[in-house]
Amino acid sequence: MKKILELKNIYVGNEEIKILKNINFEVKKGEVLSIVGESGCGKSMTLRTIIKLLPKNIKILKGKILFNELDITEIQDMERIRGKEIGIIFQEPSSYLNPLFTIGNQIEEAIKNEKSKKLCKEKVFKILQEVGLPENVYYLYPHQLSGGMQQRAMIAMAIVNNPFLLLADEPTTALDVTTALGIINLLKNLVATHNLSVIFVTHDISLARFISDTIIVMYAGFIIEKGTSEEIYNQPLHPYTKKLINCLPEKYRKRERILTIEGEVPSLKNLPSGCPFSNRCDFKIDICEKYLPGEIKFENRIVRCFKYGNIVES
């Protein structure tokens, strides 16, 4: 299968501190790859690098993002691909949605390579119908519509130019259950009709189970285990891909205690030595508070810990 996206050896940050360190992944062309992990971990940065929308006081330190064979890292016009082959949804749409002009406007004004005002109007009715909103959508304004309509605007404006890639940041987080699984099931129907590639941010291990092909888990910058969803889901192998899969509601009877990850992602400004995770886990030795783990294939897996092998990251 056609690769789509390949990032090697990726170093994101400044001269202060590195954000991302040796990301290595690669994205099928009508996969489903799903990033998980805390608040912190570089889930979102991730996305970003990938588009460069990054911080003024950021940049790639190091490393290459081939898109359709295409190193991103050294293109400086990033606008003819921003939008018309990589889409992008992002987690807040009432903040991306501008409240002055109808929803019919924005996406109209997504739409690239086509002058005809007429064949713009007839392009976002049809993809308003594809996501599932009703015609009159098109004259509303973000206001009059709820979330989940507005995130259903959002994903027709990512869309619209039927990308290559579709980048998904966490696109279910302000919604209610009912109405996030109805964009769930969207964007699979949108993967299935278009064989639309994804990356789909997410904190939740087991919505990142049942959308994806692939699950990368991060912590604290890093990728500390990557596998098939059903891998991962089923048969984790680090200790805090372990801990999340434990923190989640459906492994658990009625009244039984739900467990936690105790202590917190540690600031990028401070990270432990050795491994970032050694402060918060159960099987810690002496070497995982030294030095910090390379990356171990392990089952045709990728893992970064010392239960697997004594790899350290150079």
Contents of the next structure:
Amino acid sequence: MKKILELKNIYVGNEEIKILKNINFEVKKGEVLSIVGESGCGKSMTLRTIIKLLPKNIKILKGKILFNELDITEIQDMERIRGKEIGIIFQEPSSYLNPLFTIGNQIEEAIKNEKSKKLCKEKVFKILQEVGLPENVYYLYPHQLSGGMQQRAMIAMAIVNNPFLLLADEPTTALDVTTALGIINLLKNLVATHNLSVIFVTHDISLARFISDTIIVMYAGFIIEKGTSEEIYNQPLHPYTKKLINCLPEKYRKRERILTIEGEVPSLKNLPSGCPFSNRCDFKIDICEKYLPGEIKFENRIVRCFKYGNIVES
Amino acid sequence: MKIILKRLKKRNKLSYISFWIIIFLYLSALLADLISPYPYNKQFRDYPLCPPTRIHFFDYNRKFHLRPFVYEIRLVNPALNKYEIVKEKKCPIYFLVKGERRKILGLFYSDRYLFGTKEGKVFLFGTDIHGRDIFTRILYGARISLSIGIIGVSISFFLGFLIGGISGYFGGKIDNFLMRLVEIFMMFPSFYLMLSLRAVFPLNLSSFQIYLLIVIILSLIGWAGLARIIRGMVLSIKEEEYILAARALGLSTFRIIFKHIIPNTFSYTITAITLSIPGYILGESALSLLGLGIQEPYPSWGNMLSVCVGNLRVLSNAPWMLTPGFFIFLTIICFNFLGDGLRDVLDPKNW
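Having seen the form predicted alone, I'd like the form predicted in complex with the partner chain now, please.
First the chain shown before, then all remaining chains and molecules of the complex.
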């Protein structure tokens, strides 16, 4: 299958902190890729790097982002790619919709390459139907919709231009479980009908398994494991992934105590010199505290741990 | 527009009424040529400081007349401006009375006036020292006093939005430069700035030039503080998530500033606009009061009031000279109520 997006050796940050370090992955056409990890691992930053909406003091330091064989890091006018070829949906739809304009107005604004107002409006009604919203939503303001409807409206805005790639930044975190399921099913349908590629960021590894083909596990700005969703879920390699999966409530019987991962993600300002996970890892050996493990490749899996070979990150 | 009015009517009666009063005031200013019973510069030398004329339906014999009429009045004591009603002489009021020829709305000439008397005089709000009808002069004065607010506000808000918006959105060096500029403008005490700006220009200008000059002076004073406030609001709004979302949609910077950020300042700026219109009316009054504004014989509410200042005799003997003050007050209070109501109504969250 054709590659839509390829990140090569990406470093993001500034002089003081490095937020993303040596990020490499690719997204094929029609593929759903999930990025999972704890808060502060750089998941959202990865998405914001791809559409170059980073906070002011943070820059892409190194590397290439190839989007349809075009290097995004070198493009000056991202406006022609954002919205049109890459759509994005956010975590909290209520704060990402402008409170002053109707939904119809906002979706219309997102439409590019369509001059006629009438056709624009028709297109909006079509897209509303596609994301499962009634037509009268066109005339409503964001605060008049429920969270799930707002998220659907956001999705409508993101896919109205038929983008190649959809970035979803925890789109279900702010919703309750049943609404979230509706949104997930909608996304799955859209992937099938539009042949859309999706990068899906979430905390929830079982949700990631449900929706995606490939899962990337991130920790402290590194990709520490990558593989197909079944592989990751059933045979996790990295100790961190194992622990993450051990925390899932569905793995436990009633009244059993759910395990947690002791400790916290280390602050980006003072990372341990070795493996960033070494202070929480059960399989720690001497080398872990001294050197940073490099990426070890098994067929199409990647893992960053000394358990599987002595490759040191340069 | 219709929807906004409907909501205004439903939610805030006071501002709805204010809206119609303002419309009424503006219409009468526009149609001053048609409504006024005399030309604005016509002096009735025999009637200085004449009190408002009463319009009667009943005469002194308690007899009813369908056509309203006024009694003729006569100056009995020129030193104290005492008038006496001539009870024998009834002057009925007619529509479309013949009078002096004058141009209407700058389009055509006519010698007919909407209402008036064939003999005697109708001074609805009395006359000033030179015997000019105050009602007529208020109508003509409204043209200047009411339009100065609207035009002045549009100029200064245009500047304020442009400079505040750009400064807040881009930040950094641009922000620094523009805000220092604003501070220079704000540094001057506004009244002295107004006077010195006025002093720069020659005194012998035509009244239209003076009018333009006043508008420009007033808006040059007004925009700085506004730009500063808008910059502050833009600074906070641009960090909102929906602005990030708009950027993610690939909208241009210009569009983001003027379609997404500026409208979100409206909850403040609409009130600020309606509250600053009175400032312009008063500013013009202040200039006229000092003789630097609109020059006689052209009336403005400000220069009509300026006659009263420092003249206690006029104030105590002829309080009707203060009617322009009442109209300034009415306009200001209506604009304030309207602004208040509009702010509530225009915020979609309040529907």
